[in-house]
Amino acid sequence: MTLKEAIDVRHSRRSYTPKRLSGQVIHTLTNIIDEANREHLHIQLITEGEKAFSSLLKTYGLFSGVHTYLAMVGPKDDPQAQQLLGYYGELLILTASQHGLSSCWVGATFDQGNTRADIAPGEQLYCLITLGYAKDHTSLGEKLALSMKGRPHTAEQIMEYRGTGPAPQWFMDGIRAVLKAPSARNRLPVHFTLKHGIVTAACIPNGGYEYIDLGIALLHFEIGADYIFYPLRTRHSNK
């Protein structure tokens, strides 16, 4: 399964088995979690961590199952880092879903006094990625947070093309990619503008994950376009 094609498979589920990660997933995760850290970033992968989603009064019912997670740490309100962890989340989130596991972004339902992540002086948790083996049939919690999602956005909304005629092919394929994308709220707070033959991108205030929002849709614009964001050099391929 290519990159690509994770994005289609990738879909959110907060219900998982209690089969654990093999060693050769985690080696992989691990690897990519490295090459994120040298950007000052502190991503951690805790593979015993239930007591972060076992309150219902911190996760709502909305989640069950959960053993593995993603601590998503890095320098304390800063937006790059925020971006970065964005990007490189999303990019283990498609990496697990080549590996037939299945993953949710989680920014406040969780236990933060629960969980196993080390937090240096000066870093700040931004949020979680669970990890695991999605159970066969969807919980009442997830057809509970499936009932709040918003309407589908539309290309119109997230670009602008500034050109002649229609917008070139590999701009468009980026651009559908980046509607796939998953966002807090389901808000998709991002716009991506092309001009002269360079794509910049943007995001809109979102409650605060604005940034870690945009990180994702940058990754998902580059699969879907063959398009290299500077500074967020890719080191992955789409093979």
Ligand SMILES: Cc1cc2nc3c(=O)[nH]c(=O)nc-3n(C[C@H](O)[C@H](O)[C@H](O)COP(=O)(O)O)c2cc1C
Given for the second form:
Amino acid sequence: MTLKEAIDVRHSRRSYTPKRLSGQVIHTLTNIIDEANREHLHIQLITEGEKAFSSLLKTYGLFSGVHTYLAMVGPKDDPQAQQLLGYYGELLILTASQHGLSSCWVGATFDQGNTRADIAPGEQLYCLITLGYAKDHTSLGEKLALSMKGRPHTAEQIMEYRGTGPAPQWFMDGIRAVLKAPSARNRLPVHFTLKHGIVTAACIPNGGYEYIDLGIALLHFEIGADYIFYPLRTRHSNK
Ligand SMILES: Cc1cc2nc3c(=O)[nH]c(=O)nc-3n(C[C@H](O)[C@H](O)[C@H](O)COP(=O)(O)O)c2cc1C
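Since we've got the form predicted on its own here, give me the form predicted in complex with the ligand too.
And the full complex, kicking off with our chain again.
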């Protein structure tokens, strides 16, 4: 499965079987984590982390069976770090999807005091990403989350093309991939503009998650459009 195909199959899952991640999957994810952490991030793969999701009160009953998650830690109050956490977190999610895993970004509905993340002074835990093999059936908690998802977004809401005629195919391919990106409360608070062949992207406030949402959207755009926002970063050739 390519990363483009992974974008099509990914959607948040919140109910997991006890099956653990294989050593090979952990190795693949750890390589990406090491690459991300060279950019002053402190992403950690936590196994046996049930406690962060065992409080019904803190999870609102949305999650069940969570044992493995990524702790998305980085420099405190740092929008650039948040954007990178979004970008690399989503790359980890799509790579996990290629290996048959399901996932969910979690900014709020977990027990902050019961995570096993290592948070150094000057750092902040921004989010978790649950990872695991999803149950076949949709749980009650997942049905609740789906009912809160709202309407799908449209291309017009998130793009502007400043040129003559229709927007080029590659730009529209990028926008279509962004429309499939996860975002906090499914708000998709991002906007892409194409002018003189250059794409710019911006975000509007979304409960403090907007820079993470933007980083996620940038990765989706790069994969959908074969466009590079970060020329110096290692490219992920498996489009
Ligand atoms: C930064 C961020 C924070 C999120 N926080 C939560 C959360 O606290 N609880 C939850 O159940 N889902 C959370 N989500 C998942 C979104 O609700 C979900 O991605 C969105 O509804 C779109 O659904 P999809 O991922 O199935 O496409 C979060 C997503 C993002 C990107």
